[in-house]
Amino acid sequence: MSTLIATFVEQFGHTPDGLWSAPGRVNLIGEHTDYNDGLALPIALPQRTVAACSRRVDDVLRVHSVAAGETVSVDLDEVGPGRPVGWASYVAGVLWAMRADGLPVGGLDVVLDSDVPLGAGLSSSAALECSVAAAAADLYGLGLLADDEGRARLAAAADRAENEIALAPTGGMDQLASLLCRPGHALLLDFHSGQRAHVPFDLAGHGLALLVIDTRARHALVDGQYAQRRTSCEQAAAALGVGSLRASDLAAVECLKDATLRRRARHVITEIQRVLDTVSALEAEDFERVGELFLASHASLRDDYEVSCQELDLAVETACASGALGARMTGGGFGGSAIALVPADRVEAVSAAVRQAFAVAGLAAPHPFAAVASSGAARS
């Protein structure tokens, strides 16, 4: 923290008003369901983005990224779709969206640093957005961090920033997880009703661990593949005569004439049910069943939604062959990370097996690490 404060002073000539941080997230199950009015079950990661911030007396945002080694300055009145370009759009977009929501937010001086892996499908972008949203809420006296409703309002602003200013299509799960998650719990999100519930997720108490495997196959939401999947779901819903796939069922989906739309919709319908089944299994402390559901989810994402890749499949297969109860890709896909539910005393063995399998396949070395369900955005 002292290094971040020193960087802030070096960049802006004064000390920050405070430090705020927000976590990346890993989704236990419920992939590509958020934009289909479905269900998801993420946890917050221990890895966080930290924002050192000060309130300004004008409407200028000055933001420096330690990772990028770059400082960007922008007048908030000039923020718009694709402006500013690059990483700064995620920061400027948050303030733009908060102002568009009628919140009295002005300029900030910001320095950002993060240990959330970039391009790993662990929502480094939402961690960035939500750390700044939390800072702005506090610095401008909005009181929105005091309860889940206020936090959800900030999450909506962060989601709008990513979609409308950074032009990276997302469904809202990442920002809600980054702001609302609690330690030792998964967050059950219903994107149709807006309801949320905190589900106990105590693996250590049952001799288990969640192994996250960053495959180092870079993941990006702006390459068009994510948008194509979303469009397919919209087309399937239109063909079924419903507003979203959440309003349909498997029998109707199997009658779709277009094979691609049928596969995409089948994944969504079955994945929503897998979220419900996973919550029931967690409540019953049936972790063998959770592992089975992880594997079923991965198969659906690989075969019906077609968002997996060689690295993700190899991570899942190797983890299960090495003692995991189950594993699946997590996040948007096309690279990124997998997760595995493993006995706590097998974490190192499974990690080593995955590294070896990648080496034999001639792939870049993956980065496995154990993760625990952590807290949402807060002042540090």
Ligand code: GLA
Given for the second form:
Amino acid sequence: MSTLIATFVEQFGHTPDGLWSAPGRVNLIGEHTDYNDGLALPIALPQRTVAACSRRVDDVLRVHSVAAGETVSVDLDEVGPGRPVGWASYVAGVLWAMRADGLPVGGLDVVLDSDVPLGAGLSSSAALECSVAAAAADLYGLGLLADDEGRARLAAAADRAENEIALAPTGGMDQLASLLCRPGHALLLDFHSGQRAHVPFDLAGHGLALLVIDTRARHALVDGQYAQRRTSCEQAAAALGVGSLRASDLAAVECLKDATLRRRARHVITEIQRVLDTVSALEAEDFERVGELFLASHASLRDDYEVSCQELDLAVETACASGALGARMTGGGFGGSAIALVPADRVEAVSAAVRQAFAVAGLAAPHPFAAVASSGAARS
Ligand code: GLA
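Same protein, different condition: the form predicted alone was shown, now please give the form predicted together with this ligand.
Below is the entire complex, every chain and molecule, led by the chain shown above.
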């Protein structure tokens, strides 16, 4: 923390007004459902992006990233689609979107540092956006961090920043997770009704742990595959005569003529049901069932939605073969991370088995780590 403040002083010649931070996330279940008006169940990771910030008297954003080793300066009136380019668009985009939402926000000086792994499907971009959104909300006296409603409004701004300025087509789950999650809880999100619930998620109390396996297979949401899946869902919904797949059901989906659209839509419909089933299993403290649902979700993402890859499949299979109750890819897919529900005393053994399996397959070393459900964005 003190290094961050020292970097801030070095960059801008004065001390920051404060530090704000926001977490990365893993989604327990409910994948590729957010943009289908569906359900998702993320938790916040302990890993966070920290933003040292101070308020400016003008409408200029100056932002330095420790990871990029770069400082970008931009007038907020000049922010637009794809402007500025690269990582700074996520930061500038948040301030742009807050202003577009009518919030009285001006310039900031910002220094960013993060321990959320990049490109690992753990929402490093949402952590970046939400740390800055939290800072801007506090520094401009908006009071939006006080409750879930205000936080959801900030999440919407961060979502617009990502879609409209950084031009990464994402569905909104990551930003809500980063802003609204609470320690020891998963966040049940309903993208149709807008309702949210904090679901107790205490694995340690049941002798269990959540192992996150960063496969190191790099994923990118801007490579077109994610957008293609979204388009398929829209086409399936249109063919079914509904506004979104949430409004359809399995019987109708199985009658779709196009085999690809049928598989894509089947994943979405069954995955939404699996979220409900997971919440019920958590309430009943039936973790064997949660494990089964994780596995069913993975199979659906692999076979019907076709967003898994060799590394994710290997991580899931190896985790289950070495003692996990269940495992699945998490996030957008095409690389990134898997999660496994494991007995706490098997964390080391499962991690070692996954490392070994990757070495045997000639793949780059994965990075497994245990994670507990942590807190959303806050002033540090
Ligand atoms: C990415 C997107 C999210 C969501 C997931 C898939 O993480 O950012 O909005 O669509 O993929 O569930």
